[in-house]
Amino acid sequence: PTGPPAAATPRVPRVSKATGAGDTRDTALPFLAAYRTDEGQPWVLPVVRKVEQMIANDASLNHEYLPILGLPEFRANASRIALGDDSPAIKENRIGSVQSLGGTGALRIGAEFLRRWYNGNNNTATPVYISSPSWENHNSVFVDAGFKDIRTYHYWDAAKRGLDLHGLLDDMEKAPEFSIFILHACAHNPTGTDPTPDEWKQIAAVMKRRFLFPFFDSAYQGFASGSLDKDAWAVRYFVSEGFELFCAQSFSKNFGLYNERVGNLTVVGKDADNVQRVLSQMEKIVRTTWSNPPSQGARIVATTLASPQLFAEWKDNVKTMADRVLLMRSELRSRLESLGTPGTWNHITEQIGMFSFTGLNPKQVEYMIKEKHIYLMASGRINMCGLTTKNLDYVAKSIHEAVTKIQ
């Protein structure tokens, strides 16, 4: 047979009315970082449909090349929602940005710049710290950019199913000065566990004292909590504390523009001249990487963010997605607790974003796959969008069985 394996495709389980057991049709809690509706289908945001029609009907638009750094109105508005309207960096004209091919492209351009120019003109030996665990592409991007010393920092505490703040801060204290730290702005992938504002303040204090460079990855702004401001809190706090930093933004999730590859790299520097020098070098990197970026997705985002009416509509659309994920978290926890499933399940609702570390061990996951035909990662990670009102009971009962029968 051709095509992807069954586990890679989100499907709704068909449950036998007689036994409650799944039949030959498998159930997948999808690994792919993509939103699905309660029917298990992709969702095109209504505001995106509207703006696409506006663009299609605009006879003034053409297909000329964009500038190398991208569509100016897209770059400006993307950085604005990351940093906030009242950002001191924006007011002091010490920010810049680069339109990129998704969040991955933003990470790669930032990594290429840091390897070349971060501290001198050859930084291959500069340590780059990535959380343990993290999105697997973080490691690959920085290795391919030429960094030779990729390290991990403590993040996930499996015993308490939450953040290992002590281990994280200790790793930062011991990191060589000027090391680069990749930070998830919100909805940590894959654990779904974020620091609280107070914990972010502790992290920032250590990073400032140790001269560590923050490189934020913001893939889920608005999508995580339903609030753009809440999900950007950490980035904005670091800026208010005087950090120079990079922030890679993706608009795949919060606009549903997965195949348009819309990303932005926001640069916050110490002054306007410094930022312009950085952008000049980034322009050279872009020129030999993708030359200049595509326009369609950037126009959709720029048009939406620039219009107060469309912006309000978009925020409502994003909240619709966020609220569904939050509801699935609440319902799954409620069902597990009602069943008396051994252990604590508050971490399901304390985590945020698309992914959740359920706490299931590899043997329990194996049971879920072989006996219940529910497919998830060996780590116990699931994509909450794979849960629907139709399969919640079946999934919860299956988790209950796995935890009860398999230690």
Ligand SMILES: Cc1ncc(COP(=O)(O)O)c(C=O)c1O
Second form
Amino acid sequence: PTGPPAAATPRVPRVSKATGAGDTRDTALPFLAAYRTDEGQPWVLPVVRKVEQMIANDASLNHEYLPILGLPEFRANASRIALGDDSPAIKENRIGSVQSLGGTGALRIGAEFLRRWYNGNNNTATPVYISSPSWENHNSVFVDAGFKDIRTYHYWDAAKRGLDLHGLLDDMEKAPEFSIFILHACAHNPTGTDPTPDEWKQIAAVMKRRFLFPFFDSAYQGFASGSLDKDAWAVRYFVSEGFELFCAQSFSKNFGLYNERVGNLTVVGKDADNVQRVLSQMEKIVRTTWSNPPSQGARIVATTLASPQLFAEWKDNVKTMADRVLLMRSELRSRLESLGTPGTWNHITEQIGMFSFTGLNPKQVEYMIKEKHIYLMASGRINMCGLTTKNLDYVAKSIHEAVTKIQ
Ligand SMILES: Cc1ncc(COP(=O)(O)O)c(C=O)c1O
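Pass me the form predicted together with the ligand as well; I've looked at the form predicted alone already.
Following is the full complex, with the preceding chain placed first.
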């Protein structure tokens, strides 16, 4: 017989287009969450360039598979910067980690493990709480891992343009015991609003009393304040309070390694034996997910973190990025205030990290896009890295016009 049968059955099912694909949401356009220089360009950190060359010139390196859980020196160093050199959990040998494909991979492996093994061996009905609003992928990652009861907790108070601490604590008080809470370690995405240390203490107290599980998402360590230690304060405080927890780390932003897909899932358990048992289950999950992780990003991060000199250079590079964002915040705020733009603009400098909730309403956003060709999310969220010393005046004047002309 020659040629295919006349009416061959299609092998690929006909499906409808996924909602979210191709529109302007984070999931469709992840580069919206990337750093840009004052020239509006992507930035390869100088320390990363240097280490890449070291790796390229190191004839002892090869392309053999990495272990399923990843490069040991990467995992140990990555967890160390999350938990701190003097972490009681590290000293007591009750931490473990999994190298992952970005922060997303760490969240996914953690979610998959929790669904299988968190509290008994079927957790599809265990409530998972996500802040309102949150990085959009949180919901999808936990849904795809099989959780059926995804809930939101209060976080953003639009009127106050700040944290709704009361609502948040109230939701924690009412959550069923053993619920899982996704917490942004720093630089909350998308609001840029973090709890203060005192507020974190209140959150930890309720979570401890109500047996709630903290799953930290740390995607911006160092990027938020310019200090690695400051940005890891909440995670370290929870560890010092004796919590067992997960912490998903991303090195996409703070190393600028977006397309190398390098992340780490740190597990803090109650003892070494328990952590090893958890890791053995995670190894099984990784084996069927990506089998073993890629090496380039992990080598870059491990080499940098292990050398005191490269580590110092990296901290300096991270500070360069954080400082540029902080400068754009203060410059935008001072321009709006000197223009006398109606409303208060202190939230622009009080928010932290790459994103800002400007407070512009959907109609004002539409005006900015249609009349001024300044593109931002319908929620009023902007990436501060879109601002440069060259466009600040234009953006500030446009916000002023939008706010004064459109209610
Ligand atoms: C809060 C948050 N978590 C996780 C991630 C994912 O990071 P990665 O690109 O390393 O998967 C991002 C990226 O935008 C994020 O903002």
